[in-house]
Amino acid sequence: MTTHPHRNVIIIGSGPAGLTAAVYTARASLAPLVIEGEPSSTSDQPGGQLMLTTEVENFPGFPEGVQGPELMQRMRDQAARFGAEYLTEKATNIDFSSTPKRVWVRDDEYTADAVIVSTGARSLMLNLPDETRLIGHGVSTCATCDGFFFRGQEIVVVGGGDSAIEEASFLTKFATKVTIIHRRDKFRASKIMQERAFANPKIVVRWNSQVTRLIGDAKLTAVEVTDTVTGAVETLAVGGLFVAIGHRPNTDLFAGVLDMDETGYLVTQPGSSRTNIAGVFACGDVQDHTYRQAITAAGSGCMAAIDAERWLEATHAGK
């Protein structure tokens, strides 16, 4: 086992939340270590979900838009400029029972007075061939992020909960037709959400159906839909597919240590990024299942950095 020099702050995760926290803690001369994840990971990879996004047009300061990976690289470079260090590995174990906090990457041990958790969340996917290849090329998991790109096109939304209905309703602002594909014969969504969908002339519902194949080379051009009752197969020509079957926070590492809600998201104290353990803070999609935007994640990363800095000052730790 290798033990490394003690740190003021360790940040676990490197999406918009983690990198913003790195910028702020580095500028506060706290020399954070960012354990940014593994490039091969499909969940908590370096840069988070924006690494799978092509054009980002709703992040302030980029009037012409910016590629997701480029935005993350700029954030990473900005934090490095102020002294943040990076470890392109995945945290494998933690011990927050005392101070200093301990984080392991396999057999290597890292210690810090404060820890900021920003491991994010991942969209549940259909697990179809070509799905990952077509993310950002017709396949999306966020209507508010990407809906604008599908003006004048026909779109498919997969799901049956509130999120799916909300995404479908939002997409009718841009699409000529939105087909909701649901594997059952009734929605899980709330009654009011269902009523809105049924009243919208642009929304069509395909019950007892599931998408079984994605078609397209450079971009998605069609989906294969299979009837779960009859087995009948039909091909729908569409410009976009939005997967809205839920999200899962990357919180397995903290099970039994940090408080979570019933769906596994970390619980933070109202109006702050503080968790149930002093000196441990959480930000971004790992604790936000409402907004899930790059800008809100970045904002909460700022909060976590300021909370951590103030906690360190108040406890005289890391000074």
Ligand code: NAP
Contents of the next structure:
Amino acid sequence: MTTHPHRNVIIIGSGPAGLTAAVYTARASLAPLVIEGEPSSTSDQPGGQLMLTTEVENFPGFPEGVQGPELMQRMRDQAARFGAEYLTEKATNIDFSSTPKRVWVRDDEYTADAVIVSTGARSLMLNLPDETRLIGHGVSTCATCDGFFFRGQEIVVVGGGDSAIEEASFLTKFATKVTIIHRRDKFRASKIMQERAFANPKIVVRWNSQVTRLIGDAKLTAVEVTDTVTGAVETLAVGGLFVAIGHRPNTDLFAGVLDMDETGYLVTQPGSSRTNIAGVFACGDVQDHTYRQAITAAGSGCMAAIDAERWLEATHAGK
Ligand code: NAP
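Please supply the corresponding structure for the form predicted together with the named molecule (the preceding block corresponds to the form predicted on its own).
Time for the whole complex; same chain goes first.
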């Protein structure tokens, strides 16, 4: 067991929310430690979901667009310039019941007066071979982010909930045809959203169907669709596949400690980043299932940094 020097602030998670919180707390001379996660092929890695994106065209300040990983590297460098430190590991345990707050990375213990939680969320995936490889190359989990790249193409959306219907409707702005592929014979989406989709001439629904194979080398070119009733297999030529089968917040570490809603998202007090524990703040997708954009995550990271700074000033000034 190794104990490390005490910190003002520990930030857990390093997507746009965590790194923006790092820029702000570092500039406020709080020398944050960012436990940024460890490299993996999922969104649960340093930089978060943007590491699985290619071009980002809607982050203000980049008129030519920017690659997701480059944007995250720039944020990381920006916080480092003001004194943020990084630990490229995953937090494995926490204890927020005592003062100071404690965070473990395996056997190593880190303590801090304030903690900012920005562990993000992950899109549920179909778990097909090549799916991860093709993310950003025809496979997407965010219509708002990537729809624009599919102008004039035929695309498919997988799912039957509000997200799938909403994404499909949004995508008709760009695509010539959107096929919703759903594994059952009815949607779970709300009636009004369903009616909107059924009324849209660009949307076609394939009931009782599953995408069972992704086809494409550099880029997705087709999907194999299997009828769950007859077993018939068909190949559809498509420019894009949007997986919209739900998200899960990365909150296992905080179960029983931080207040969560029924789907596991952290609950913050309205208009702030405060959680139910004084000195613990949450920002980004881990507490937002509505907007889920890099820019809104970054904005909430700024809020968390300012909330943490003010809380430290009020409770720890002069200590
Ligand atoms: P969801 O309601 O959990 O729906 C997930 C859908 O994906 C279901 O239709 C499910 O099929 C399907 N699915 C799950 N795993 C699958 C797999 N492995 N292969 C194929 N299909 C799979 O998730 P969501 O649509 O993201 O919505 C989450 C919450 O946010 C909901 O409460 C929703 O109402 C809310 N939301 C609201 C709005 C809005 O009001 N504008 C927009 C988006 C989301 P089954 O139906 O067979 O289970």
